[in-house]
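Next up: just one chain, as structure tokens, the form predicted alone.
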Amino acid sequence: MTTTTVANVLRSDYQKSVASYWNNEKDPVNLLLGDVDGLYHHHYGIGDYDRSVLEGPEDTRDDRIITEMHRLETAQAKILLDHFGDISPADRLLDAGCGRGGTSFMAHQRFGCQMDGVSISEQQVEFANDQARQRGVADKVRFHFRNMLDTGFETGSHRGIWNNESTMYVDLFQLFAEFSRLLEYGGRYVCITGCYNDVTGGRSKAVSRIDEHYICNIHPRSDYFKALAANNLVPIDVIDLTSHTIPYWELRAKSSVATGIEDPFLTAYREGSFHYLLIAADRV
């Protein structure tokens, strides 16, 4: 690959934007949950909360509802990676927009292969790279400032690649062209995402405000097909996670972390405008 330069690596105004809204990113609910047990996550929970946070002494309710939080985060990660089946520790996966590395970590301890991180951030490599080397797993988890629509890695050097709430910032059809060329004959591809509702007309009010908030472009739920099939991916599996995902943000929306996104994730769900999917697809 050509040398890493942020020249190369962002390749236009809304990359740079977005790469800059995550270098400076120090949200808590991102920091506190990852503070729990030092699985930083970039992305949401799924399952019911357990109400007895709520209760009890109210000077440490606060800290009950982050690691409640972080729970159904790491739940979320566990289910994503479920879809992988039997994973090697010969074999090589890539998480395509990485954050601060939570699932490339978990991933590693699950199957024991070598794990690949890229980020447009900076601020996230780094901290991703530090966090490899305080568990001394530096040797096989690395992470890497590159652009997951062109990564510059070995077509056909991976068995896996996953997206964790990522997918919105890029071209699905460009994403998925260097995913295909990138997985092995027989690879999987799995993505957990929002999208919205090609159903009820366009982006709602509550998804635009979404991406309003992040900085990001939500696709239509039939983009992700359509861009699929262009591309030699077939769907195996395909599992709409949006009543699983609700009772994270009523409990978010209780916490200190709240950030005022919570009611329209909370509204678009509900409403039906906006699903939260995991596809899982076999490269053929």
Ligand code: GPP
Second form
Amino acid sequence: MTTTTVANVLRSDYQKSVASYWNNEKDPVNLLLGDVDGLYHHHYGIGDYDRSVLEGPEDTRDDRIITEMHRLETAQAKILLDHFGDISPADRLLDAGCGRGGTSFMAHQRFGCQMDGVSISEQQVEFANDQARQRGVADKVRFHFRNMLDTGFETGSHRGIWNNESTMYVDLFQLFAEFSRLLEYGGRYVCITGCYNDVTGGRSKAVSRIDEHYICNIHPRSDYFKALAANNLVPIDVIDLTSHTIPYWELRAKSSVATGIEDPFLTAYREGSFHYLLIAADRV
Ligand code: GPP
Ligand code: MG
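Please give the corresponding structure for the form predicted in complex with ligand GPP, as opposed to the form predicted alone shown earlier.
Full complex below, order starting with the chain above.
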């Protein structure tokens, strides 16, 4: 890919509608949390929250809740990055569906590696590149307006790739075919995702409400493993994070930045129709 124009990045009306959603997204649930320390995330949190944030002086309570939610979201990204093992400054990593870049900056800080992030939202790419300039890392951390199904990067160019809650926008077979092409032999793929439970049956009502809210298409758990196997990606770790993300949603439901999607997440997780899963796989 030599030029990135709207026409060759956004290939379908569906992709255009997803791009439009993210180009217009300015929700305090993401911006106020990002303002805490300048890492802007588009994913959820992991771990228990400090119950004391719900007590104490009322005038500072909401700020303390927001800071605590942000801490849990950063902990989630840390767990994702923990699964890359040793990454050196010479290695190149790809953040597929990078949002405003939070996880990419954490990876660069930790590994000193070269980072590429791709998003089909021009606003997110611009925001993330501004952040890279402000942080003085724009020579090493670059965000591109590109489609993760067809990135235009060279074959075998990346040591690791992740999706932090972005796989529900794409066909997994197409996605993993592209990642299989991009990863060097022995390269690592990691994703954290919400997927529905094959065992309880099809998409539950709560899962459908999540799909509708984000204009996404949550996949069944089984699809991940079929699509990985079809593309020479061999799982090494599969971790069910469901019980670890429920506290985040409970806290978020009590915060001033709740968006209304908290109940469907809590219902879906508690009824067992939906899992919060981490998958790590190696390219063979
Ligand atoms: C958005 O994060 C995440 C998604 C659109 C993926 C859906 C995730 C699943 C696990 C199904 P965000 O931080 O932008 O969302 P919000 O604005 O609700 O915080
Ligand atoms: Mg968020």
